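The chain below stands alone and is given as structure tokens, in the form predicted on its own.
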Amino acid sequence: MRDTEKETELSALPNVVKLKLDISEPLQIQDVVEKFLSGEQVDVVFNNAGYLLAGPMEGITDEQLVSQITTNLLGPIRVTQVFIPHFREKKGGLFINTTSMSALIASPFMSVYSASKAGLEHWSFAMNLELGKFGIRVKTIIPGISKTNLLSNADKASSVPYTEFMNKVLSTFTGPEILTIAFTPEDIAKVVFEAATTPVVAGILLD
């Protein structure tokens, strides 16, 4: 994480090492998962970091969409071209990587996020078809309206033309019809854990 200091939980788990991780910065990927490699072994990576970029594509600017398209995208693809040695080495291994159901149906004033959860997506699905005649599997996690923190933690771009499309469009995800049907955060770490255990049955290899 990029703050270890901010979490309290996680450290009074036994077996939990926190490390400080920013995966925007592509050295610090390669220093801080090199370091760990030297002396422990990996079965499962989970790429679960992002954040939502939210407003209309006229008023985000060039740092708002490099960040978004970093973060999302290309911080999990770093992670897990790092990570890809050692499991190969080891014959097995699982990367999950959590994309969106904004990957799928498009929704207005989440452009890029769709677009980084989408290439996300489908570049799951074709390192799965990679890296399968090695033992390494890739899947994804599809969360739909979640109860958390996303929308109310997005970094928000505006154009005033749109601001009360965008209002109108962006309170419909925190309205009380929304979150009778929102999944918890229990709900899909229950679904990551089913993925992290659940041994694949079938797949495509081709050699």
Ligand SMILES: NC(=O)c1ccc[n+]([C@@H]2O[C@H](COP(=O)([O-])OP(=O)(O)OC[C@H]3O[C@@H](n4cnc5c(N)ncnc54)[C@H](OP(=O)(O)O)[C@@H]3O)[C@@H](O)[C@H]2O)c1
Contents of the next structure:
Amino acid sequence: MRDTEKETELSALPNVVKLKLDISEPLQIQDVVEKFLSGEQVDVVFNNAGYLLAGPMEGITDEQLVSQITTNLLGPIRVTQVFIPHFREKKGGLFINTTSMSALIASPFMSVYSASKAGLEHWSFAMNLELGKFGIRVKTIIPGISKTNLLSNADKASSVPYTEFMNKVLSTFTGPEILTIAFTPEDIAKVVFEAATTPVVAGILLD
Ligand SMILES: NC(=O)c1ccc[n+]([C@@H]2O[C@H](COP(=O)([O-])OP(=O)(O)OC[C@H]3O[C@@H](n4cnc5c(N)ncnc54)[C@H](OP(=O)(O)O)[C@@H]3O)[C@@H](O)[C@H]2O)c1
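Would you mind giving the form predicted in complex with this ligand, to go alongside the form predicted on its own above?
After this comes the whole thing, all chains and molecules, with the earlier chain placed first.
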């Protein structure tokens, strides 16, 4: 995580080591993962970090655009890339990547987020085929709306002609109706745990 001091729940658990890492920084990824692997074996890599860029395309700056793709798409790709030789040498390992229903169902004002998640979903599928013969699997978790800080942490863009429509759309993600069906972090954690501990019973292995 970017700020290891901020997190307190994990610190209360035994056998948890927190490492500082910003996945938008390629050199940091390389450095942190290589140092970690020099002393530890890894079985599962869970690429979960990400954020939402919300707003009309007309109001999104190039910096916001690049930052969204760098974190949500290139971040997990780069983290995975550094772990691949470790998994290949030990003839096994699992990557779990968090994508989103936004990868499958389009919504206005989340276009770049959707593109980042759809890219990650499809890339993960391809990597599962590429790495399968080395005993390495790649799975994705595709959450629907969940009660986390995603919306409050969102990077928001705006453009006057879209304001009314955008507020209407975004309010549907926070309204009382949606909260009754939204997942909790515990729901998602159960699925991640199952993905991490259930062997793949069907898959395609290309040789
Ligand atoms: N909530 C939903 O409705 C929903 C639905 C579908 C998919 N998802 C996906 O679920 C994943 C988790 O998000 P969440 O809902 O739990 O939102 P969240 O509460 O905002 O948590 C996002 C986490 O990602 C971390 N992060 C963001 N950018 C990072 C970076 N550059 N380097 C390292 N860590 C970074 C944040 O760390 P900091 O504390 O440092 O900011 C935070 O811990 C994301 O990939 C999100 O896209 C969420």
